[in-house]
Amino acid sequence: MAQTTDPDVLVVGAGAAGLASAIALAQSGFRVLASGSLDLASNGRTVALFEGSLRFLRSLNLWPELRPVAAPIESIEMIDATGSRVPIPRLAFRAADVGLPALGANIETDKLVARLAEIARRTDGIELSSEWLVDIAQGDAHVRATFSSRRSIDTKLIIAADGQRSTVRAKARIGTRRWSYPQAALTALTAHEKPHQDRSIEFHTRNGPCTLVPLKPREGASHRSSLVWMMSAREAERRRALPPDSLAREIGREVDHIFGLMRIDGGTGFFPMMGMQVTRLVARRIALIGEAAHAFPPLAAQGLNLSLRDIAALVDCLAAARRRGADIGAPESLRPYAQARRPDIALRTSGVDVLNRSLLSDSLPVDLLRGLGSLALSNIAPLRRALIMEGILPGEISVRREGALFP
């Protein structure tokens, strides 16, 4: 809803992380301006949200409006297709192992953003604007933001949710460490002959994982999955030029025709693989969340789940500062956020990096370690349950209300 006064917080970026943070802030009583263009491109991208994220979304009363476009993920299966000289057993992580009806849910990114934007539009305390931020001026009492329209506002805090090429981060002179991988990812929505039975299936190859994740059915496509297929940059260029039928045949061969005949059921995307860490999560009246703060390959579906934990921690810190009567943009108000998030971000970033590089390495010692790890997880139930819980329900996610996942 439109506002007539300067906001308490400016959120830059209108993707899923930016919109979710604006809604969470408004529900906590802050006046919010969320700026940026909605990314509603149909490029085959989806987000798998695990139990911790779903509890956070339920705490904001968002899940009832998102659930109709989400498909439950009951299990995650990992199949080694690297040609390893060491036998690597097939792994299965099931919701039943940890007493849940599902590990999480998968949603098409454009549908998620569209629904969050609609919720934000009708939420008191939020103004949505498509303006682009072009400059910031950090002061002692406020930060001034200037937009492409030449409008300027003063606010106590800017939250950067504007992605890997963050304008806010650059203007605040927050440094980054970047690295690349010899891979690209193909994303696509697929329809297939056989049901997925709510299974997410990962084929681990020497070029990285090829993953199929359940999607909701639609008219004319009873069985659907989203695809994230890591491959060499050269293969990505070749496949980018293929007609849909030829691409679908190559996908079918890569996943050993596990779901029968396949076809492309929407847009596709190709993305180079890279990683990024920031030197700091906060600056004077600036806080970074989401891909403005961290980026890594789409393995283990950690991206938006990590971003929602950023949001939960930041909103908690800002609400605590307000209760103390403190300035929400002051260093002492933002420092707890950085301290709380740094370990989790470092763990996920390094974990994904190690997993990805282990698949790319044709090394007998590395394969031996992968084989021993998979064998232990297959045979030691408490270890498997602990890994599942660490993946889907890290302890620090905010939970304000409980509720069933798919009642």
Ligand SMILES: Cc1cc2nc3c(=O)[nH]c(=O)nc-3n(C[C@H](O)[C@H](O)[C@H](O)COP(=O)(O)OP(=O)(O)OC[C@H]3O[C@@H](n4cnc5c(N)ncnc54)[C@H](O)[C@@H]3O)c2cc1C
Second form
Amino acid sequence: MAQTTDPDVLVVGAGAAGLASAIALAQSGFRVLASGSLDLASNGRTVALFEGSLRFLRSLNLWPELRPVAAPIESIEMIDATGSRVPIPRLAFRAADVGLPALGANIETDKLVARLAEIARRTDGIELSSEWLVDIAQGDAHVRATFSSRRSIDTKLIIAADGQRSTVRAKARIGTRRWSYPQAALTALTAHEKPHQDRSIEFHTRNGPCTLVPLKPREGASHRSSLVWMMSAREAERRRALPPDSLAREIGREVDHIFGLMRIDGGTGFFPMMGMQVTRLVARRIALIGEAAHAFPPLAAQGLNLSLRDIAALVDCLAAARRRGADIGAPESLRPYAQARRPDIALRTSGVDVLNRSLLSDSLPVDLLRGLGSLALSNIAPLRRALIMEGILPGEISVRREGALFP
Ligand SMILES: Cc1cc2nc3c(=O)[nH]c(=O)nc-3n(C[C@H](O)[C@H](O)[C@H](O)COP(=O)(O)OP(=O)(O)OC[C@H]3O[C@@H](n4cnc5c(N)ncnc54)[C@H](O)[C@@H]3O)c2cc1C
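Please give the corresponding structure for the form predicted together with this ligand, as opposed to the form predicted alone shown earlier.
To see the whole picture, the full complex is given below, headed by that same chain.
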């Protein structure tokens, strides 16, 4: 909805993180301008969101509108196909192990962004603009944002949700450390002969995991899964150029024909694998969230789950600052956000890095460690339960406090 005065907060970037943060902020009574174009390319990409994220979306009353396009994930199975010299047992994490109906849900990313945009468009307190941010000037009382249209606005705070190549982050001179992996992810939506039974299946190979995640059926395709297949960039390019039938056959072979005959059922995508950490999560009147704040390979489906926790923490901090009568863009209002999020972000970034490198390595000690870890997890139920809870409801106890958005 259009606003006549400057907003309390400018959210730059209308991807999943930007739109979800705009909605959460507006529901907490902030006036928000969310700027950026809607990237709705169908590139075969989906997001698996775990129970903690679903609770957050429910707390914002967004889940009823997202649920029709989401497929439940009842179990996550891991099959070792690395040819390890140490036998690595098949692992299964089931929702029933932790007394839940599902561990999470999988949604096509373009559908998620489209639905969030629709909701944002009709939410009081949000103005959506397709303008592209080109510059910022950080002042004592406000920050000035300038768009490619040459329009400028003043606001108390800019939330950078403008992705890995964030303009806001660069203009605020926040440093980054970037690294790359010798891999790319090939993504695709697939249809297959046999039902997936709400199972997400990861085949761990020496090139990285090849994962199938359940998708909602659609007319003409009763059994569907999304694919994230990590391999060398050269192989990913070769496979992406294949005719759909040949690509589907290669996928079928890689996953041991677990779901019978497969076909490609939508767009495909190609994503070079990299990691990125930022030196600071906040600067003067700036807070980073989502992939502007952290990036790593899509192993264990962490990216957007982590970003939703950024949003929950940031909105809590801003609401607390406003209750104290403080300026929401002041350093003392933003510092608690940075302090709250740093450990979680560091843990996920290093956890994904270690997991990925352990698959790429074919050294005996690493295989031995992976074998012992899997054996312990498949045989010790309390350990398995603890790991599932950490995956789907991370930090549940530490963030459970009165008024918190992330119960
Ligand atoms: C193959 C793959 C699989 C994945 N699977 C999962 C999963 O299962 N679970 C999970 O939780 N995560 C997953 N992720 C991660 C997840 O997709 C991302 O974390 C998430 O989509 C990123 O959202 P974002 O809004 O932070 O960034 P983006 O989607 O990159 O959005 C940034 C937006 O900012 C806009 N923008 C940029 N610059 C400007 C500017 N100057 N002005 C205005 N707008 C600007 C862009 O146009 C874009 O719309 C996966 C990622 C990949 C690559």
